[in-house]
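Encoded as structure tokens, the following chain is the form predicted on its own, with no partner shown.
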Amino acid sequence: MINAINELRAAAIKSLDAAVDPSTLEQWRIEFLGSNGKLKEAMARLKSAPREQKPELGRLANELKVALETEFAAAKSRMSADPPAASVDVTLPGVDLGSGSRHILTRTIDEIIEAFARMGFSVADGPEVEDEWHNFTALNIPEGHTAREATDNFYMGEHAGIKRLLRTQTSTVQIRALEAQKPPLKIVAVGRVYRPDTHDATHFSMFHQIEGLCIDRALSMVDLKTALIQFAGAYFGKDAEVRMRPSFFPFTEPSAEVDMKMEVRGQLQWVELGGCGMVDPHVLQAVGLDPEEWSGYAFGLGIERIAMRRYGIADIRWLYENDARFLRQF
């Protein structure tokens, strides 16, 4: 029996050396540890032996069984980690896996900001977790304007007294800019903003924002039209044209929408792009300047409005969805 016990021990290791897969590994697991397997035959046979042999042939048997059963595991582990390599023809040509490009958003805030450079605009940047000082005191939005509502903004709790939200608007590096700079300064700020619209083909609530600002003597909405001007003229070609329309916002005085009339599938359209004015004197007067001394205009554009009119695009969701098949199309 001890001589059999060790005759199922080297044939059962020389079987588990020549499985080469899952499935023969199974096998041996079936023809070796199965409830009909060798090993239980073996164990069932200890019944018939001498009663003074059956301690140490327990001993053995038990021992095989739990060497098997370790040897089947090790080499189940190996095969799940290490698979077959498939086989491959190195003689045959590459998978062509395409070449990429900027998101048609990054490229159009880089045309602007190129276009703006070439007119004196330097970039500046701020935060895009503001506080209410920043985002509505020093804009000249006082307490208990609705624009302040927490249906209107993602405010993310106070801290030392002090309410955090996420901006709405890119207006607040310009407060930041002339906090650090003394005029006469000359800047964009391109950035995203978050307001909780419900999303459709014309709302999202993370979206980018275009901002100009300039600070000098003597300014006026003349110097403001004709910045637009130039704008479009160098980003939608000569052709293009600029209109202001009457509005209102709390940080500029007088304030007018801006309208651009650019090619839209294949027409001609006046398409509104965001809005301008002059800036208040309450603003100027909120950062230490002398509104009797200093005057500004600043303007908002919109960047997904402006790829969405320029390219034919319809929904602004198609912008954040990371589709290839449609950011292959720009």
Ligand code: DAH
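Just so it is clear, the model here is predicted, and its values are computed rather than measured. Just so we're on the same page, rigid core means the largest C-alpha set that superposes within 1.5 Å between forms. Residue numbers count along the first chain shown, from 1. First, how it differs from the form predicted in complex with the named molecule.
In the core-superposed comparison between these two forms, the C-alpha atom of residue 288 has shifted by less than 2 angstroms. Residue displacement note: residue 123 has its CA displaced by under 2 Å between these two forms (rigid core superposed).
Once the cores line up, the CA of residue 92 ends up 2 angstroms or more apart between these two forms.
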Contents of the next structure:
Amino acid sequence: MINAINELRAAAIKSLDAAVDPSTLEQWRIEFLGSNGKLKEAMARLKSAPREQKPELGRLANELKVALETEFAAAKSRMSADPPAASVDVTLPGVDLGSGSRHILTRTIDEIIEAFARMGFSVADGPEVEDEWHNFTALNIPEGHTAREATDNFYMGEHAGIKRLLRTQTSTVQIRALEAQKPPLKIVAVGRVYRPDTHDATHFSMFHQIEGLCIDRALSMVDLKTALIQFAGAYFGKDAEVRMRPSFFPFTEPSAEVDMKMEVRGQLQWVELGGCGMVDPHVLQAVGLDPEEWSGYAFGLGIERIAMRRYGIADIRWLYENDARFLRQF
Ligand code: DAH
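Got the form predicted on its own; could you also share the form predicted in complex with the named molecule?
Full complex below, order starting with the chain above.
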């Protein structure tokens, strides 16, 4: 009888070691600890044992019961803490999360900056919340000029007697750069600008410009046009052309509007991209440079205009709606 109990213990332990998943473990529980299981069966047989052996056998049987229950609990908690590798089917296909891509405007900006960087321009920037000095005064836009009107600007109140506004043009960075660096310098700056325009297919109250500024000795319109032609060739391809039409900007003299010939839906077309000119002497004086010694050219181009024409985007608002169906096309 004692042997039978020891054999049962050995068989139970051996079979428990072989139970590798929850269902074989449950089968083991039914086989050994179940109400019709082998332990119950062995205990029932104790009844027929000789009277004087009963206390000893009873103690052994109870010990076995406790031992098996403990082993079972341990095996069960091991299994739930550490699911066997066999339950993960590594051959199942994964869930495709899709891959994102950079926004078409971001890509355009990066490509434009790269083209200018290869031409020797370094990258500058300035704040979007500006003061009147950088947005107007230093750029030769005098007090009372229509460009300063409340309806054309997002004014943000005064701070320490200085009126602040969301910048309306990246030309502010011309002043920021000249305050921070000594000429000669050659910079481009890309950033957001803000104007209270009514939204439609070609107007949005926030958009991006790229500003260029080169200050050196004895620069002329030739240098300006050369830079624009080089950029057009690098960015739009060798068929690109640049056209300048006389215009007026307070911060350049002479001033011109810039058109570039680019491919629009397979056809070369003139697209108006922004303004340019020779830096006005008043601007140089505003940052403490002697206009007799220094000269400069500047330009400002609209990023959305470039991207919209280049990629056939008919409505500027689509660029800001974050509709994945639109964004996925690029
Ligand atoms: N700041 C002008 C605008 O927003 C664009 C511009 C024109 C920039 C001529 C320039 C420039 O640097 O020389 O309309």
